[in-house]
Structures are given as C-alpha cells and as structure tokens.
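Below sits a lone chain in structure tokens, taken as the form predicted on its own.
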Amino acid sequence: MKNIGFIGLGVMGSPMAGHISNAGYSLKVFNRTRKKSELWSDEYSGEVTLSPAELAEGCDMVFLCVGNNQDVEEIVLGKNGVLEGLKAGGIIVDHTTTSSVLARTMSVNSSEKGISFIDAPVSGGEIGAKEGTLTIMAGGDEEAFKSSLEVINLYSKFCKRMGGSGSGQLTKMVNQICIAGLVQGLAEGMHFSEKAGLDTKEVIEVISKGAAQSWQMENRWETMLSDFYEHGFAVDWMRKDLGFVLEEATTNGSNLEVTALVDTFYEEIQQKGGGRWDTSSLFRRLRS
C-alpha cells in the first residue's frame, strides 16, 4: 500500500484526508495552521508534519487542497516545499481550484524533478467531501492519473481525466460558469414567485419535477427561502473562481456575458459584508 501525504485540512481537505486515513493508508498530513492538524488528528490516524517537505519525504503521492494560486506555488515550489522532499517518480495531485496557467507551470516545474503533477479540482462541496461523493475533473499525465485513482476514489463518486495539464482546471471553469447562471436563474425565479403572490414552496415542489430541476434547486431553495446563508460555498471563493474564468475567456475569446454580470452581483454582495455567505445569497440581493 502506497505512502500518502495530504496538505490542507480545511472544510474540504479534512474529510478527504479522513477517508484516506479510514482506508488504512500510511498517511502524513500538514496544515499551515497547526491547530487544524491537531483537530484532524483527534479524529483520524496520521502523522502530523511540520512542513510540506517533511511530509513529502518517503511519500509516493502528495495531495493538496488549499486556497488559491499563491498557496499552491508556496507549498509546492517554496522553501521547504513539496518538491524538496518528494522523490522522482512521485505524484502530486492538486485539488485546489486554480488557474490553468498555474497548473501547467506546476506540471513543468514538477516534471523537471521527475515528478508528475495532476490538476484535479473538485465539485460537490463540503457535503460531497464528507460523504465521499465528490466529482473530480483532472488534467495531466495519463499513467500518473491512473495511479492516483486508488486514492481519489476513496472520496469521489466520479473522476475523469479531461486531457493534458490544465484540462482539469478548464473543466472546473465550465462547472462554475454553469453554476453561476443556475443560481441566478433560481434566485430570479423565486423572487418572481414571491412578487406574484405564489406559495414559493409549492412552486418549487412542482417545477423541481420538470425541466427546471437542478442540484442548486434541490439543495438550496429551502435555505434561500428562510434567508439563511451561513453555510456552503462562499461568495469570496466563487469570485476567485470566476476571476479565473473571465481571465481565461479573455485569452480564448469566449463570450461570457451572463457570467460576467453575475460576477458583478457577487461583488455587490461582498461589498455588503456577505463574502462568506453561500453563493445562493444572490436571492437576498434581489429581495433587498
């Protein structure tokens, strides 16, 4: 059985690493905020390490689930980074949502040391991480991807290699484009329902059985109706992701009119102090 390292024990990474621990792998973990490592080790079995380099020593694979481009660069390339400790033939799997440019840069830097880098952003949120039902889209070397599947499958219901390096991140961008439009559409539909004097709960019961049904509708309408947003995928993180999307669109010539508009709506929510609210808070914006 392979030796595994996992870096990033936040809302997503903690349960993901937990699934690896529960499967009996020899596991080392690292988090820059040590308190999170300690909380994780209270619940799961694994060696808590002091740096990414220390974690990577003796590992066959290192998995990351951190915040943004800068975090990934620092953890992989920085002083006491993963590349200082991981041996040639090792694999890095990055579950962070980043730019496709960064993914390709990480792949080049890793390959110079004989290490494979897989960009593998996830979809499914905190619930998916806890239940082990994430959807994962990956880019990178095919053989390295296949080797990593034995671990990835512990916390995912579906994982597919989309192509070469950066393809996973590009696919995640498509995912976020679709979600932005869906959430705004749901918010507007519910807003219209209220203004029309309908019972929105009954409206959702009906339309969720037809072509309008979506994951967002099934999982968010109740909290939206009760004006509760202290949960889920934060507006701050969605704006980070949409920033990557709109930057990529400028490069490839995509016309993303709705996505760009919804991004401005999320900016309004941030300005009102809602950066940590769930993305479904678009409904609160319309109500107010």
Contents of the next structure:
There are 2 protein chains.
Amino acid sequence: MKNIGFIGLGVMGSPMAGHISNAGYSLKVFNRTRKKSELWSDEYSGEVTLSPAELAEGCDMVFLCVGNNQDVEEIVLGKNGVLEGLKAGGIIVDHTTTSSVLARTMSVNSSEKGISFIDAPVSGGEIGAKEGTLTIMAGGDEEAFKSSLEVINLYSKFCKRMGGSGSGQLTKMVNQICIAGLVQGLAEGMHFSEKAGLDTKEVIEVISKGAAQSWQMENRWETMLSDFYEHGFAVDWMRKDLGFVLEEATTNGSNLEVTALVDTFYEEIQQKGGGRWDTSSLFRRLRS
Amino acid sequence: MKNIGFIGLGVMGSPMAGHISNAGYSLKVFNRTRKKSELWSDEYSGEVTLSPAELAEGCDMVFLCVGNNQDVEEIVLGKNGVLEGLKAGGIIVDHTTTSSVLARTMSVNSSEKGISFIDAPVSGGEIGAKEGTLTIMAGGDEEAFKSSLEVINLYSKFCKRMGGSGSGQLTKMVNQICIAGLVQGLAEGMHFSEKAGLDTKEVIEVISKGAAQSWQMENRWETMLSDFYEHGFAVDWMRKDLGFVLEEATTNGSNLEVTALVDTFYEEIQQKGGGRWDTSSLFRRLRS
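Show the same protein again, this time as the form predicted in complex with a further copy of the same chain rather than the form predicted on its own.
Following is the full complex, with the preceding chain placed first.
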C-alpha cells in the first residue's frame, strides 16, 4: 500500500485526511499551526510531522489543501518544502484553489525533480469533505492523475481530469463565474419579491419547479430568508477565487461584466464586516 | 358542465384551448387573426366566434392568452370586449404576462360588473402547454380562483394562488429576475471556458454536479455550444417582461442592478436582429 502525506488540516483537509487514514493507508500529516495536527490525531491515526520536507520523505504521494497561492508556493518550493523531501517519481496533488499560473509554475518546478504536480481544486464544501462526496476537477499529467485516483476516490464521488496543468483551476473558475451571476439573480429576485409584498417562501415553491431552478435556490432560499449566513462558502474565499478569475479573464480576453460587478458587491460586504458570511449574503446586501 | 371561452390561439393558447376541448367542455374560441381560429378548429372541436363579446355570451369562464398589456385591455374593456358579453358572476382568467398594474385595473373594471378577473401568467413554454405541464402563478379572488382550477388543471401540473390581484404577475417577475442573472452567469462561465481553451462540454459535466447547477445549465448548455437559438423563450418576450420588472422595481424601490444590466444586453441582441432568439443567446453576444 502506498505511503501518503497530507498537508493542511483545516475545515476541508481534516476530514479528507481522515478518509485516507480510515482506509488504512500509512499516513503522515502536517499543518502549519501544530495545534490542528494534534486535534486531528486525537481522532485519526497518522504520524504528525514538523515540516513538509519531513512529511514528504518516503511518501509516494503528497496531498495539499491549504489557503492560497503563497501557501502552496512556500510548502512546495520553500525551505523544508515538499520538493526537498519527495523522491523522483512522486506525485503532488494540490486541492487548494489557486491561479492557473501558480499551478503551471508548480508543475514545471516539480517536473525538474521528476515529480508530477496535479492541480485538483474541489467543490462540495465541508459537508462534501466529511461525507466523501466532493467533486474534483484536475489538471496535469494523465498517468500521475490516474495513480492518484485510488486516494482521491476516498473523498470524491466525481473526479475528472480536464487537461494539462492548470486546467483543474480553470474549471473551478468557470464554476465560480456561474455561481456569481446565479446567486445575484436569486438575491435580486427574492429582494423584489419582498418589496412587492409577496410571500417569498411560496414564490420559491412555485418558481423552483421551472426554468429559474438552481442548486442555490433549493439549498439557500431558506437560510437567506432567515438572514442566516454563518455557514457555506465565505465571501472572503469567493473574492479570492474571483480575483483569479478576473486576472485570468484579462489574460485570455473574456468579457465578464456581471462577474466583475458582483465582485464589487462582495467587496462591499467584506467592508461591512461580512467576509466570513456565505456567498448568498448578496441578499443581505440588498435587504439592508 | 361549464361553458368556456378561450381567446388567443397562439403557440401557447392553441394547445391550452385544445386540452379544454379534448376534456369535453362546450368551448368557444376567438383569435384576432381569423386564420388561426380556423387552423385550430381543423384539429379540435369548438365554436369559432367573431368577437370577444360574442364569445363571452353564455360563458361561465373566459380564458385569455395573448401578447401584451394593450391586447388584454382591448379584449376585456374594448368595444365588443369580454365585459360586454360576460354575465355577472363570470370569471376571466388571464394567462398573458402583463404588468401588475394592468392586472389590478382589469380586476377593478371587471368587479364593477360582478365579474372576477384572475391574473395567471404561465411558465413552462410551448412544450409545457402541449404536454399540459405548465406552472401557473395566480392572483385574485380566492373563490373564483378555486372555480377556475377544474379548467386550469387540464394544462397545468402546478398552479398556486399567490395572493390578491396582480400577485400572479409579480411572481412571474421574480422568476424572470432570477433567470436574467442566472443565464448571464452561465453565459460568462461558458465564454470564459472557451477563452481558457477548456473542453466546455466536459466542464459542464463536472460543474453541473455541484453548487453551480441550474435548469438552464442542464437544458441549454448543448444548444448554446452548438450556437442554436431558434427555440425556447424569445429575447423580445424577455425584454417585454423585464420592462414590467424594471417599472415595478422603480415603484417598489427594489435594487436590481444585474437585472437592469442584463436587460441592456438583451437590447443589444435585439438591435443585432436576435429578438426571436432564445434568452440563452446572451452567450452568442459574448462569443461574437
């Protein structure tokens, strides 16, 4: 059985690493804040390590799920980073949502040491991580991708390789673009419903049966109506992702008028202290 | 069995009236363009009449499915209109999408003659009309609404009274607001996907399993990719509806930034000759 390393034991990474441990793999874990590693090892079996390099030693595959571009860069390329410890032929799978440029840079640097780097951002949130039902969009070397599936499938019900390095990240960007316009449309619809004096619960009951239906409508209307945003996908993370989107759009010449506009709405929400609220808080912005 | 009248034998009205005829009701029909009435009566049994007033005589209920506010006003209030022929206690059910103000005006004018007017715009398109699976959102007197259900249920699988006069129209507006933002988000996502060099079919396969999922994504991605817009819900009709939405929003103080912006995109499409294209042609606008 392969030796596995997992770096980043946050809200997503902790249950993902847990699934690997539960499947009986020999697992090493690392988290920058040591406390989180200890909390994790209270619940699961695995060796807590002191650096990415120490973790990577003897591993066949190293998985990452951390915060942003800079974290990935430090953990992979930095002093005591993964590339210092991982042997040639090893595979790095990065579940962090980053820019596609970062993914390609990591891939080039890794391949110089005979290591494959797969960008593999996830969708499905904390619940998906816990239940092992994440959707994963991957980019990078096909053979390395196939090898990684025996582990990925422990926490993903659908994982697809979208093409070469960076294409997992680009696919995640398409996802966020669709969501930005969709959630704002839903928020404007519910806002109008309230201003028009309708019973918004009943309105949703009717329109969710037709061409306005969406996952967001079905899964967020109730929390939106009750002004509950302490859950889901935070505005801070959405803005990070939309930053990558808008940067990429400048490069590839996409015209993303509504996405760019909704990004400014999220910026407003952050400025009013709502960075930790769910993306559906676009409704609170209109209501207030 | 009740005597029924049906006015407006267009793409939607023709099959709707057909369901009433097939159920064995004594049915009179009227269409401004006589030719359409004749075509209809080649297929269904029913008496072709020469004016709304003639049609309404002896009817218990009169159903309308016509083009716009002005059509409804003329047919109901005008010379030889429905109110000249329909007896006190009669019910008018209007399936046209109109402004809520028009619905309330028709209701007030009808009630002066002891007639109930129900606004009942539909959702579900030509296919829904043919298959009898329309979703209908109604406003007006509760008793009259209940009486009309024996007929409405012949072509609707879900029909709900949303409140007093005009509230059916207001609910339809919420539907269109949600769709405007949603379809633009989808169009921007697919546009970005192409610019990024991804296989958009595969991208949709992945992201449709998660939080970006929508009816529009599932039912329109394929036609959008193949640049087919000669179907569905026309931009001309969407602009008519968004006109009502934005007028109403000015009155009730709603802030519909994205809806208003998308309306200008639809205006662009009209100006380029795409008024008859499906609303998903927002993608063609970005692609070209």
